[in-house]
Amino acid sequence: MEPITIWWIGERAMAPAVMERVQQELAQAYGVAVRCAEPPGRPSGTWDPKRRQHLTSRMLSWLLQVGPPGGKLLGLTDQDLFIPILTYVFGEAQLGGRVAVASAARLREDLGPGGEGLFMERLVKESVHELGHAYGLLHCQVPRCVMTRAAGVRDVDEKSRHLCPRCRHRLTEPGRSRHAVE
């Protein structure tokens, strides 16, 4: 499998400990080298003034244009994301492609006890999930698999941060099928 690069493309600073945790968890989940790097800038042309959110398809296009050649690229942001048919999404990926984006914007909702630890866990799950799509995995029906759909943060909380055995096996199967929004 291809190595992963992570870029923080948000507006506000992200704690280095959070980025390190995402890096470690992705390396463990996919068994590949993962590095955090500085992006060449921030996405442009992604803001939709009517929705007051960023369009994920434009973010993915930007990542493809400016990203390093080879490997997978995950853009992490603190900006709220959408696709036209949904109110918001936690992220999106090119199914079986090179790029994915995940947003921390809504992952701080309803934190309650556990605060930063719960936020970090949610971001890890969404990062593993979106890169799963980039590696060609579809949404999974196995309860608690990280590849299950999540309509809200409570659904994210219910997931494990791990791929189920079926999804792990599918990573090595040729010709995986397609779908990639969450």
Given for the second form:
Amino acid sequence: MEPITIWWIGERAMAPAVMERVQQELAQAYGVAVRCAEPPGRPSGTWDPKRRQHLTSRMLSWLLQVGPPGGKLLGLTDQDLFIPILTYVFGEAQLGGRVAVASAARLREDLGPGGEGLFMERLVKESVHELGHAYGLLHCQVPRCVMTRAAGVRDVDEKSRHLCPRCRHRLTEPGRSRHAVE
Amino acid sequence: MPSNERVRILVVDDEEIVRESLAGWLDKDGYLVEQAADGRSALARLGAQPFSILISDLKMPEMDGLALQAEARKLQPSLAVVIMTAYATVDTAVTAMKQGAFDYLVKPFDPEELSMMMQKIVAQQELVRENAVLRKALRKEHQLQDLASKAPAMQAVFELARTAARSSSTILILGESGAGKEVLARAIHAESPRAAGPFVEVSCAALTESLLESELFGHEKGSFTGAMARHKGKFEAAHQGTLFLDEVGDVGPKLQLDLLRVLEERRFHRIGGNEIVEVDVRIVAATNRDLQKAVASGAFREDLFYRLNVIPIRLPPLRDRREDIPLLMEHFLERLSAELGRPVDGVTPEAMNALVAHPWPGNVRELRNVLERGAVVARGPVIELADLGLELPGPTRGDAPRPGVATAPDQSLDEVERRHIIAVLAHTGFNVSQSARVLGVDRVTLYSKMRRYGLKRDGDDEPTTAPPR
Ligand SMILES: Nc1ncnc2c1ncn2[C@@H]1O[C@H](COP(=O)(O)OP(=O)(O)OP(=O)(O)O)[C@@H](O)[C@H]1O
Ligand SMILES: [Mg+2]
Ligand SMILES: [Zn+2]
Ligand SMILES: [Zn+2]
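What would the structure be for the form predicted in complex with its partner chain, given that what you showed me was the form predicted on its own?
Shown next: the complete complex, the earlier chain at its head.
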């Protein structure tokens, strides 16, 4: 399976510890080489002034345009993301494609006593999840599998950061992934 | 858990970006998603293939969402329709629901709301399939004409009724109001050798004694003021058939004596006449009164009681045969589907629990009425608890006040409203759509009230349509 590159493409700085943690967990989950790298800049043309959010599909196009030629690319951001029909999304990926994006903007909601540790855990889960899509996985209905749909932070907290056996199996199944149109 | 792979969804919107982003989102849940840009091509797809869910925009050029819904239903009656709308057109969306849409979504919508709505539809459709199987299995057994039951006590009643039907002995049906005395009387007639003859019903409670007398026995022309012509009574009308004397416990003393005579002699004369009329009639009588008590108190003739009580059949009240409730529900829903011209496929598990737990003082008739109301009010093919309009049972959580309980007289209207909303939300397990229906407001209104009173479930995001900060 192809290696993964992680870019921080947010406005403010992100603690290196968080990035390292995501890197480790992705390597664990997919058993591939994962590296953190500096992006050539910040995405442009993604901001929607009416919604005051960034349009996810444009984020993905930007990543495709400027990203490295091979492997999977995950963009992490602190900006709030949306798709036209929904009020927000936590992230999006090209199904079976090269790029994915995940947002930390809403992952600090209702942290409670979990604090930064819980925030990091959420970001890890969303990162593993979006890359799962990039590797061709659909949403899973096995409880606690990281590929279950999380529509809100409660759903994120409910699931684990792990792929269930079936999803793991599907990852290695050739021709199983459905390729989304770009 | 049902797999989404069998669930085919058609997304219809004239804006490509909306179609794409919604289809992409649903795609990842494993649904089979197709898209159409207008009503016409949507109908073409619906004509070609079965779909589970239609998600359509409301405002589209040419055919709008409402028109599409109406046409789509003709092609696929069990299709769940969800209408997408902008704030400005919420009223029309409500109209869509009145016309049978499952729900509506205000664009842009909350991802949690969309997720939950899809799951709910899939779960309901699954339930419908299970019910259909159940229904088929139940239908064959446990019937006596129009009566359905599988309770052992009722099976004994059916057995007795079948045997008794073959004779021409008088039958006395006893049971509470709504327990099915009249249907049983008709069933006995239908099962008897007299089935080809008339079934004539007389309600003894409805008429004054003298009117009842002429009703039963008929009269000759001029026998009393107003008797313009000769009139055949019910006894004659029931010749070679069955005469059903309903509410026989309400008959007055004079008529009790007359009845006694006919039952003894099987002949009588019309009022004001001398001619003896002989009839061949099987009598089935019914009452919800305690006739033995009436005999003891002198209100009912003992000799008449014994004449009627040849084969007594006692119909148990519904609360003593709760196992019949699901079966009767199937029985009535099938009829209601036909009458309403749209599928009514079942009730949610919560609704079923409530139906089984209800005391049913009005017996089967009350059950039928409750289901009828539910079927009319229900949004989709499945009746929910709130649709039934049964009085709510006690609080499900300790901290929630019981709905409908009077509040202290020192509270402001806002406080009462807030508490009532909390109570209803608690009762529905924080189901906003269902609570809105119980409260008689639309969901948008309920959301805004919830926001105003700061109501959210533990750990819940506040429903939001605006980005944070
Ligand atoms: N076992 C049953 N299966 C199906 N339908 C039933 C059954 N029992 C009663 N019903 C229906 O319930 C309703 C009430 O029944 P019915 O009129 O026979 O009650 P009743 O005992 O005569 O009541 P009342 O004393 O008030 O006249 C009718 O619509 C009847 O068709
Ligand atoms: Mg009756
Ligand atoms: Zn996902
Ligand atoms: Zn899984």
